[in-house]
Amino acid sequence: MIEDCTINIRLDASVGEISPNIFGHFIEHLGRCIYPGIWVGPNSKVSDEYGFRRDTVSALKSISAPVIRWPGGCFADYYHWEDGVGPRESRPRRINVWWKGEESNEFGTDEFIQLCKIVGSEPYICVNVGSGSPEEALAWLEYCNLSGNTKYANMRINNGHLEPYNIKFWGVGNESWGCGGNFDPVYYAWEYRRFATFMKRVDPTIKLIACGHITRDWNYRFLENLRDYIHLIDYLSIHYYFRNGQRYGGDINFTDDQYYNLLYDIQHLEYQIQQAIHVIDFFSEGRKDIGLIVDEWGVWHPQATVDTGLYQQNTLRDALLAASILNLFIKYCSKVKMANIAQAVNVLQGVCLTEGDKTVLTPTYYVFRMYKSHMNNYALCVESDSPIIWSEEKELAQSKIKLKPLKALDVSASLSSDKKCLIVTVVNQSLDKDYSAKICTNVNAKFLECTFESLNANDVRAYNDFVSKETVKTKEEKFSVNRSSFEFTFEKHSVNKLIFKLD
């Protein structure tokens, strides 16, 4: 059964420019993410000349990964960067406090920057606040960004890297309210001010990211204690994981109700984004434009434990979640300036999985490959109407605001800077119905031709593995339109992208 819907795109109403960085990624020394998901050493049969897995690098390049966050995560606040530079055979082995096992330090700062250069990504480094010091952070900054005859600039040069790396993004700690030191917001504000004062002094061009939170009044109390030093903050970050096995089920085995619960609860993330933006604007309005970063996000299934290296399978359901969340970031792109899915390889909602010399691309990978078409475009206001497919009598405890019923179609749209190309991404979240939607604009524009790409499979529980690598994949077709409105049918549980050339 096909039911009718409408998608009205306002070509004259831009939400803001879509930063490529909202399609960012995150890697941590956790499980099999770095070793062997990224780094296998130059002598491996699957490595390039630098020691990176060729297939992983290829995957990240093909989705135009714009920014990569490293080294954590919880790992960051126990990581001492000097352990990971210089001859690899001389680097000390350390315990991995949070994720068990040992850390070889084969993959360090220089390797990370080389990876970013090959992929074409902007590096984002998170400094150690929990067990580190401003002195250590400044030394790291000097090593990466400064030239001249100084100790750590010379150390970089002696390690074979003559030119400064000029790293722009620096996070001051990670989850300082938890594994980053269990600080309260007032104490973290003092620590942040201390680190930021010196880091900005050494390199005023860098952008600093402060740790925000999604519980109680952390963001308010933190910013209140920095209200006279708001110039030291460029971004506030929050983390959000969909982590509730009882409500969402497992990575592969879940009920239809649990499927809908997961997509329905995206509204919790939207609420946290709204609250963070409200607090940021309250303390910074008229003084400084502070952006919001969601630098860890994704679904965390019960199968992902410390003992399994936070490994989980990724199904079509996870891809639908990722697409709807990217639609959400596009909606708030005027304030959300970066987001980093956790994590790129072998951990949580990865875009690829590795096993020996084999690599498989997950359904989430295909979403990122589809959505890169939005990068640097202008997000547009979209008015869409489709049937309700899921609803609960449920309230957010923090606000007593009822969640809205879940509609079948979740839509975002963007316009290229030359106004000749319209990108429309549509997620049909229904498990059992195809929906036909009339797509039109509010101005006298004509669709000339369309390229259509869709991600789907026979079952929403389908996934790609090392035996069947293309169970979930995209299909593409092109056709002429030559009219001012267009009707298209979106299959059940699918992610869709339409690229229209406009008159």
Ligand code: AHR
Given for the second form:
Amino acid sequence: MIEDCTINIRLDASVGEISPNIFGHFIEHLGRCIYPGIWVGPNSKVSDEYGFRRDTVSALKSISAPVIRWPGGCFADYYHWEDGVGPRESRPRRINVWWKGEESNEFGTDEFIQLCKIVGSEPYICVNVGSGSPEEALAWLEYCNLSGNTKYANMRINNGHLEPYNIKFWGVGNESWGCGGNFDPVYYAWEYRRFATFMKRVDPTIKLIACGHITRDWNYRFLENLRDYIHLIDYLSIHYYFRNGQRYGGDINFTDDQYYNLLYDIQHLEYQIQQAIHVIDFFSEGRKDIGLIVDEWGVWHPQATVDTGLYQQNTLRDALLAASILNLFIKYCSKVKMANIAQAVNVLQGVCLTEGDKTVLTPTYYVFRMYKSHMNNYALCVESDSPIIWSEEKELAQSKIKLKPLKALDVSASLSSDKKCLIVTVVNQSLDKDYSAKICTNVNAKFLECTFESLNANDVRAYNDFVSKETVKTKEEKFSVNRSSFEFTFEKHSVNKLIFKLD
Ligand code: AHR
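Please move on to the form predicted together with this ligand, as the form predicted alone is already shown.
What follows is the whole complex; the chain from before opens it.
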């Protein structure tokens, strides 16, 4: 059945520029993410000349992965970067305290930078605060960014890398309220000031990212203790995982109610974003433009445990979730400047999975490939209406936050920087109904032609595996329009992108 909806786009009302970095990724020395998801060594038959998996690199390239965060995650606060540079055969093996097993250190700073170069991504390094020291972080910064005749800059040169890497993004610890040291916000603020004071002194061009939390209290107390040193912070980061087996079911087995619960709960992430922005604005008091980063996000199914290396399957449902979350980041793009889905390969909501020499692209991969059209565009205000498809009376009554019933269509729109293309992404979240919507702009702009791309499958539980690699995939069509409005039908449980050429 088809029901009518509207999508009105305010072509003259931009909510901000969409940083490409909101479509970012995260890799950690965890499970099979780096070994063998990314690094297999130069002698492998699936590797390129450097030692990276050709298939993974090509997947990350095709989605134009704009930024990659590394080395963790919890791993970051136990990582000693000097273990991972110099001749590979003499690098020490270490225990991986958080994720079991041993760390060979074959993939270190120079390999990470090489990966980013090949993929075309900006590197984002998280330094060790939990078990490290400012001295160690400064040495790492010197190794990466300085060009003088000094110990660590020379170490990089001796390792074959003449030019400094000029890494812009540096995280000061990871989840310092948890695996990063179980600090309280006051103590973390104290450590943060120590690290940041010297890091900014060594390289004033870097951007520093502080660990925030999804409790308002942590962010409030942390920033309160940084009030007089606000110049030391460029971004506050939060993490958000959808992790509740009872409420969301498993990776491939879930009920219809559990499907809706997951999409409905995106509102909790929105609430955390609003809260974090509120606290940032309160303490920066217009003195400093501090951005918000969501540098770990995604769905964490019960199948992903330390024993499975946080491996899980990834269905069309997860892709719908990813698309709606990217719509949310676009909505808040004036403040959300980066986001990194966890994690790129073989861990949690990866964009690809590997097994031996085989690779499979997950439904979430296709969302990132579709959404790259929004990069660097101006996000537009959208007024959209569609029928309510899910509401939980109990949740609505009990929740401290103002939850809204879930509507069928979740929409975002952007205008290309040359103002010649309008990009509209629409997620039809309904499990059983196609919806038709009339798309128009407030200035009656004429649409010349439309390129349409859609991600869907017969069932929302569908996924791609090593036997059936293309159960969930995209299809594309082109239409001539030549009108100022366009009626379009969005299939049930689908992610859609329309690119309109404007007159
Ligand atoms: O992404 C897996 C883990 O989740 C990360 O290591 C940690 O930061 C978070 O708790």
